[in-house]
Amino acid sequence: MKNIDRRQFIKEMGMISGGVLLATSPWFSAFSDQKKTVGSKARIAIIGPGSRGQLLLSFLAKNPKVEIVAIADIYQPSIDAALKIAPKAKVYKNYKSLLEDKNIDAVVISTPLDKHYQMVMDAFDAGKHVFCEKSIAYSLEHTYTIYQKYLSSKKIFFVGQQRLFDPRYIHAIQMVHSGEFGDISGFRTFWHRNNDWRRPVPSANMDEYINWRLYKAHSKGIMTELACHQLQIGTWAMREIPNKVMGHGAITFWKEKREVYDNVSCIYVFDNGVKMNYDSVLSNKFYGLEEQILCHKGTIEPEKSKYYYEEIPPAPAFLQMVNDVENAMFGAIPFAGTSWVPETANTNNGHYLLDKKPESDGTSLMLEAFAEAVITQKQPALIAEEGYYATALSLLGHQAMEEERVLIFPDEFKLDYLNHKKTSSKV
C-alpha cells in the first residue's frame, strides 16, 4: 500500500465539498473553508512539550497556516527539545504567565492528567481556544465541568482523538454506518505491549514527574491512556453509548514502583445488550492493538486497515475432499448438535479499507482541522462531544475496577448536543 498524502485524502474523500462521509465525520466540516484561510495564521503555544508534546509540535511547525508562539514547561530538556522544532517560540516556566499572552490565539495542552483541568479552565477563562490531550481530566465531574465551560466560552475545543481524523477509521464507521456489513453484533478491541511503560530519569527524585503515568495521583493508567482512544471506537459505530460497565484490574507482572494497573478487562454494554470488550496486557505484545466491529456479514478491524466478508468462497478441491473424507469418518459417532462443524476462525485474507496507505495515523489531520477551526472560529460538529465521552467511558472502566462492581453510567453526565441538556445517551 502506498502513502496517501493528508490534503489528497480530504479532496478524494469529497470533504471539503460537503462529501456523504460528513455524515460519519462532522468534524470534518472544519476543513469546508479551507481555501478561504489560505495566508491566515492561528497563533499558536503548547503547554508541556514532552514526548507527546513534541509530537505535536512538529506537525504544527509543518503547517504554513500557524505560527508556533510560544511553550511553557517547568523540564529544561523539554524546552531545549521544542526550540529546536520552534526555535522563535517565547519560553515561559509558568503557564500562567503564557496564558496573559495577548499574542496568543490557542493553546495546546500535553501535559500529565492530573493538570488538564486547571489548565483548561484557565485558558478559556483567558479567551484562549483549547486543545487538550487526551483524557480530558483527572475525574468524569471534572470532565463535565470543562465540557460545560466550553460551552459558556464560546471558543474552539478539541480533543487529541486522533482516530476521528485516521483516513482508515473513517472508512470504516461509513461502511459500518451505511449497512454493508449489516447490525452490529459486538466490538473487542484491545491494546497489548511488553513494557513497562517506565522512562530514564536523571534522578531518582524525578521518578514521579517522568514517569507521571505510573502513580495514581497523576493517572489512571491504561484506561486513561490507552482505552479512551479504542472506546470511541464503539460510541462513534454505534452512535450512542453503553449505559453499563463492569472490569477487573490488576498488576500482575510489572511490580516495581507502579501504583496504576499492568492488566485490565472491562466490559461496556449497549442498551440494546451489544457488549464491548476492552483488554490491556503490558507484558504481551503479540496481538498489539486492534479494534475489531463485529457485524452480522462481516468484520472491520480497522487498525490493520482490512474488513471481512462472513461468507467466503468455497475451499480449494483439495481441500474439500479432505473436509469430506473427515466428515465422513466421524459420520457415525453421535455429538451434541445435528451435524460435527468445529466452529474455528476461518481463513480470511479479507480487503483492503483504502488502496493506498494514510501518512500518519490522524494526529497530522486533526492538528490541521483544530488550527482551521481556530482561525474560521468555528466549532466542528461533535468533535468535543466525542471526546467528552472517550474520557467518561475511560474513567467508569477504571472506577469500576477499582469498586469491584457494575457501574451504570450517571444520567447527570450525559449530554444532548442540540440542547445541551443532560437527558441523552445519543452519540
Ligand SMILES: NC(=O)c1ccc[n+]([C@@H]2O[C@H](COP(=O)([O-])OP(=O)(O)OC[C@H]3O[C@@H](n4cnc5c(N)ncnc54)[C@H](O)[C@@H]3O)[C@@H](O)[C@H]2O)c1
Second form
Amino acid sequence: MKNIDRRQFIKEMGMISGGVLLATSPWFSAFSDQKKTVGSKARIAIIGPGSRGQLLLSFLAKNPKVEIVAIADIYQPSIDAALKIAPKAKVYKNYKSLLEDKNIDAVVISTPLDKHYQMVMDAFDAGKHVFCEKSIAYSLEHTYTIYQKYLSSKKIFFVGQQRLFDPRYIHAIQMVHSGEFGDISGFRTFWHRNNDWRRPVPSANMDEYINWRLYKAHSKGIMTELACHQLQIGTWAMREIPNKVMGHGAITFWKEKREVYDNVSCIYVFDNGVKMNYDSVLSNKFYGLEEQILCHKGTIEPEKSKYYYEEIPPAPAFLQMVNDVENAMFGAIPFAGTSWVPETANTNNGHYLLDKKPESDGTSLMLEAFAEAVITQKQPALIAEEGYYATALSLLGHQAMEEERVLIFPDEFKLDYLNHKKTSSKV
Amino acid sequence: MKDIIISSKRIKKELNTLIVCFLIGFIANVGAVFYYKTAVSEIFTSLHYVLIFGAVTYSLWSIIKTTILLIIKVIKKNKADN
Ligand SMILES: NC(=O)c1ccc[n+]([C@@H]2O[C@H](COP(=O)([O-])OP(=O)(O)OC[C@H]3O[C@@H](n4cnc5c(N)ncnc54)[C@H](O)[C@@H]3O)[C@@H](O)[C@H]2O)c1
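For the form predicted in complex with the named molecule instead of the form predicted on its own, what are the coordinates?
Next comes the full complex, this chain leading.
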C-alpha cells in the first residue's frame, strides 16, 4: 500500500465526491478556507507536553500555519523534551501565567484527566481557543459545564478524538451511511492489551504522578483512556446516542498498585435495541483493538481497514462438483482427509477500505483542522458535540460498572444533538 | 541399450486420449456451471481447473493402462514358459 497524504485525501474523498465527506464528517468544513489562510499563523501554546503532548507538538511544529509560542509544565523532563521539538517556545511553570500571555491565540491541553476541567475553564476565561485531549473531564458534571462554557465563550473547542479525521474511519462511516451494508445490527468494540499499563518511574514517590492513569483520583482508567475513542464510532455510525448502559469492571490480573479496572465489559443500548458492546482485558492481547460494525449485509473493521460482505461469492462450480463427488465417495470415511479444493475459496478475506495506507491515524489532520479553525475563528460543525458524547458515554459506562446497575442517559446532561435534540413543545 | 520407437499411430492415439480427457473435464465443467447455477463465464474462467483435471485423468488412465498391459504381458510370458 502506498501512503496517502492529507491534500490528496481531502481531494479524493471530499471535493471530488461532491461533498460526501462533509455529509459524514462535517468537521472537515474547517478546511474550507484553507487557501485563504495561507500565510496566516495560529499562535498556539501547549499545557502538559508529556507523552501525548510531545506527539501533538511534533505535528504542530511541522505545520507552516502554526507558531508554537509557549509551553507550560511542572515536570522538567517533559519541558526538556518539548523544547527539543519547539526550541523557541517560551516556558511557563504555571499554566495560569501562560494563559495571561496575549501572544497566544489557542491552547492545547494534554495533562492528566483530572487537570482538564480547571485548565479548560481558565483557558476559555482567558479568551483562548481550546484543544483538549480526550477525555474532556473527570465527571459528567464537569464535562457538561465545559461544553456550556465553550458555547458561551464563542471560542473554538476541539477534543482529541482523532478517529474523526482518520481516513479509514471516515471511509467506513461513509459506506455505512450510504446504506451499502444495510441496517446496523450491532457493534463489537474492544481494546485488549497484555501489559500492566505502567510507565517506569524515576523514584517510588513519583508513581502516582507518572502513572496517574492507574489511580482513581486522576483517571477512570480504561473507560476514559481507551473506550472513549471507540464508543464514539457507535454514535457516529448510528447517528444516535445510546441511552442505556450496563456493565461490570474488575481488577483481575494486574493487582499491584492499581486502583482502576484491568478488565471491563459494558453494553450500550440504542433506542431501537441495537447494542454496542465494549470490552477491554489488559492480560490478553490476541484480538488487539477494533471497532467492528456489524450490519445486515456486511461487517466493517476500520482499524484493520477492511470490510466483508455477508454473502461471499460461491466457489467455482467445478470445485463445488469435485468437492461434492469427493464427499459422496469418501465423506463417511475418516481417512478421507482434506480435499484438494483450496479452503480459501470459501473463507471471507474481505476487501480493503482504502487502496492506499493513510499517513497517520488522523491526529495530524485534526491538529491542522484546529489551526485552520483558530485562524478563521469558525468552529467546525459537530466536532465539540462528538467529543462531548464520547466522554459522556465513557463516564456513564464507568459509573454503571461502579454502581453495578443499569443507567439511563441523564436528561440534564443531554445536548441539543441527534436523538437528544430538544423538540420544541407544542403550543 | 535398445532404442524405443514410438510410432506416429501411437502418438496420435495418445493425443486423442488426452483430448478425450480434456473434453470430459470441459463437459463436466459446463454441466457443473448449470447444476450449481454459477456464472456462465466460469466455462472459461475455470479452464485451468479443466486442464488440471484433464492431465490428472490422462495420467490415471495411463497408469491403469500400463498396469493392465504389464499384467497381460506377465501372464502371456508365464503361459509361453509352461
Ligand atoms: N488522543 C489520544 O490518542 C491520546 C493518547 C494518549 C493520551 N491522550 C490524552 O492526553 C492526556 C495526557 O496523556 P499523556 O499520556 O501524555 O500523559 P503524561 O503523563 O505523559 O503527560 C502529562 C503531562 O502533563 C504535565 N502536567 C501534570 N500536571 C500539570 C500541571 N498542573 N501543569 C502543567 N503540566 C502538568 C505532566 O508533567 C506531563 O508532562 C490525557 O488526557 C490522555 O488521555 C490522548
